[in-house]
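Take a look at this single chain, the form predicted on its own, given in structure tokens.
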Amino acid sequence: MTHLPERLLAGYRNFMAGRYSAESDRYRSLAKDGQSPTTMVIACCDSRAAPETIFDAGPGELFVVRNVANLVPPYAPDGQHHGTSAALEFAVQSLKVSSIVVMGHGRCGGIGAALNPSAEPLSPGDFIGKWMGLVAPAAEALSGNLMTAAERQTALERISIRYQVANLRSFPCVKILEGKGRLTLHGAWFDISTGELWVMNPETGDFERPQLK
């Protein structure tokens, strides 16, 4: 009798025979000396948009926090439970990352829920509905225009990224370090169907394709 799904055990066997075997010295060094990533990525928990895969990152290279629709709640030191805020605090204050990337993606289920707030909740707690309330103002602003449903979805996925970058600046530690030039904030959007990565222009907020040499 196994205590894990067989698919996971098979993947672990491949990991040990492949990547871990090839990078065992690196893993041992990380275990001994600790992690020191320079970049934090705030991404969606969607299984199709894993930052480590998209950016071809090795162990110890990225500090990643994932939640539904890659949201950053505004700074709220109210004594409540704040998982994303805790990860942000650790990345900035302890790991001292030099860049934070908010990465959204196409066909995001959380964004779809925000655009359809009248849908039946998945549970009495309606955790997704309450969580996606963070982007409700932007979703409402898009409800009365002439865009198709697909266009509206993509638009909110990208607009939400701009909102999350703004929310990052509501954290004093982020705002202070950015002002000193010791921390940079970025936005990115990944198209699952084509593999395209679009990067937010920090000056205009527009999303542009980077030049890949």
The other form holds:
There are 4 protein chains.
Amino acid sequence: MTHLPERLLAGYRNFMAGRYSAESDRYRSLAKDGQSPTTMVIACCDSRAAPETIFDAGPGELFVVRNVANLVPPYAPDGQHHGTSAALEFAVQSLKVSSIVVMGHGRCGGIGAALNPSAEPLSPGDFIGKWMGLVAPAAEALSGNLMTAAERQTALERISIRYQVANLRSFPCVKILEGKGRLTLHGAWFDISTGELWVMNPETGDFERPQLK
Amino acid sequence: MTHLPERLLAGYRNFMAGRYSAESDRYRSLAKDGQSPTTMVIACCDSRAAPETIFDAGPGELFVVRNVANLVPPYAPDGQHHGTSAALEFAVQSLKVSSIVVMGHGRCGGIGAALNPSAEPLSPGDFIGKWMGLVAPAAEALSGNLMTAAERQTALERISIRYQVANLRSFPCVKILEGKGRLTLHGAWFDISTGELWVMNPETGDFERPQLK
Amino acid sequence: MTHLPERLLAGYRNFMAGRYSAESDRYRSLAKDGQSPTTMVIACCDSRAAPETIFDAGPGELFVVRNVANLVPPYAPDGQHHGTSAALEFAVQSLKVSSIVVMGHGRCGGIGAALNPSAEPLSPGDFIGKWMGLVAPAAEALSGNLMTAAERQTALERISIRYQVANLRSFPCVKILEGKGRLTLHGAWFDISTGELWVMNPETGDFERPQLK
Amino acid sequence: MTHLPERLLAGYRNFMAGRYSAESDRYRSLAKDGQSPTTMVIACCDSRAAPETIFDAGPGELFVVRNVANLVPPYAPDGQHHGTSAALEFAVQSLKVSSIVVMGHGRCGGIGAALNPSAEPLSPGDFIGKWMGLVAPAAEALSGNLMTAAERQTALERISIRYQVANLRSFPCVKILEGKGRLTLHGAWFDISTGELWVMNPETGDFERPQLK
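With the form predicted on its own done, generate the form predicted together with another copy of the chain in the same format.
Time for the whole complex; same chain goes first.
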């Protein structure tokens, strides 16, 4: 008996018969030569917003970190185990990616938890509470302003993306390479319902829909 | 001017014309009703091993954490920002997934760094060094044992997956739900070159190729 | 010499040769039988957001009030000259319209003035300052919350539409007829740049894009 | 379910497929650069007399106030919410329009109400009664003069336009700019039945049909 959910095995069979079969040469050379993606994406764990799907990306294209609500904890060289910082360091210093995209999305459960912290933590460790505490001040600043719950949610999703892009710059290597023009930072927000992708204007911070020719 | 790498925009156009166009109803209902994935995958950031690709998964199917070398730091309710623990808590307690898969892969850069720590850290913060420190004892235990470098690499990739599955059980909620039969834990290892998926036998810890009908 | 800007005369010639010529019977019967529009629209004076254009409406279809920022001052039977209240009374009690739409739009100059009141009033009477004072509390509630200027603008445009719809209900005749199911109230927001129309969900207050078959 | 009357949605679909589609560049640049109409029109809410239709005007051309019977309450810097004064101030001081047109029309319901005030107000607030009180002295002056009802109606419609143009001059900024030749004031009257536009001769006050080349 194979110890893997049947749905995954069925999907894997499709992969082997389809994509792998069509791209086996690419996979072989990616294995032999190593990966050299030019883009890092910091995305959410959400099952509806996989970067490879949204950007129709093939093997070797995107180096992807996914955590709840696509956060970038600020630079903290304190000897702790910082998963996102480690991935960032690896992407920038070892893979030498040329762009980093923080991609958020609508109806994000983590952002929702930041806006409406439950009286009871999800578990005694309260990991979501602590993790989303990274955007708690921004959530607080949005309270009591007459927006609907859905409007506040979208507003915080976008405010948070601007924060995470700013946090990227708290890493000296990111700041230096961006200054030299060798690394660009981007924000994007995906609307699950309509499929729309909104891209952050780096000057104003506004999210705008790209012109798709 | 849209501030996003052209390759991503081109991919997004494909997504809209292809997958989104074909599945817009599914996206709309996933937006309206919320996500309810039954599987969480803890995978690596590597650009060659996206879970959605390998399992041919559509929107709403997989809740995915990705960090360097698909690690699960052990339960530590210390008030720090633990990204992977937060995702785990959210998947188990809020989404109530019924299975968790730790998926590693061959030629993993993080595992390579654990086996061959560079004299110089990648950056002053040494985030990769600290992060991969989570498997340092296992890497140490493999040294001087006559295996080739490639053999040691594969060995540590698989040892690490067993470790991470064990770390999952350090979370009380995971342990309790697994005990009640409401949550199953899995390990898997993907061979980038051949496309082969090896699945961990929960009793022996061995990795075996599933029978694909 | 005709005392009317030449551009208007040229436009009028087009009207006579085009629309009037094609619909002279309709105009004649609308003159003879009187108007009987079923919809009242409360819209902004903005030159980019004419309701007849956006709803492609012909003669006799829309009873239209236009003031700066499409406001509905609340019911105040104080004997003053209330232009919008008069139009509302006429539409509801005399024309017996069956629906009222408050239509706002993006980049509204009035809303912008509410968010960024100039130190100097536009003229000694400060009519814009007084008029937009109707949404000043809502503008105040949005300050200091980390949104960009453009995001705050859109947020207030939509908050204001919800306010104006609520103000409609401060008129006893509106409230009574709505309660009897003979009058429906609607909010809409027009995006000048993309042409998108967002419609207010009467239950949540959120603005959503209608499905256009 | 979209909460908007179906007729409006259908019209909006026509707009998107027609005018917006043909003029999307113009809409985009009007959004980006802001509006700069050169003409303000003060018109009636009547569904049969939309200025954009009669002057065949495109987006960005006309800044339009619409109230019942196209009135201009005289300058009253009393701190009340004066919608029409606010629009006038905005058009003149902020947009710097170069002409203002007061456009009345035949069979105007508001003028009819001024001539034949109902014993019972339309609603307890009697907003139409109060609003049309602005032309009550003129209506009174027309009584008992042997004209037919229809003649009296047309007469008051035109007397009122002359009044409103005079009221425009009660605003200091209008008077000053007109004196400097930077602002022109106009009257016009539209015949719904025949489509004829009659333009006020600024010297005699008579309404005349313009020569259409």
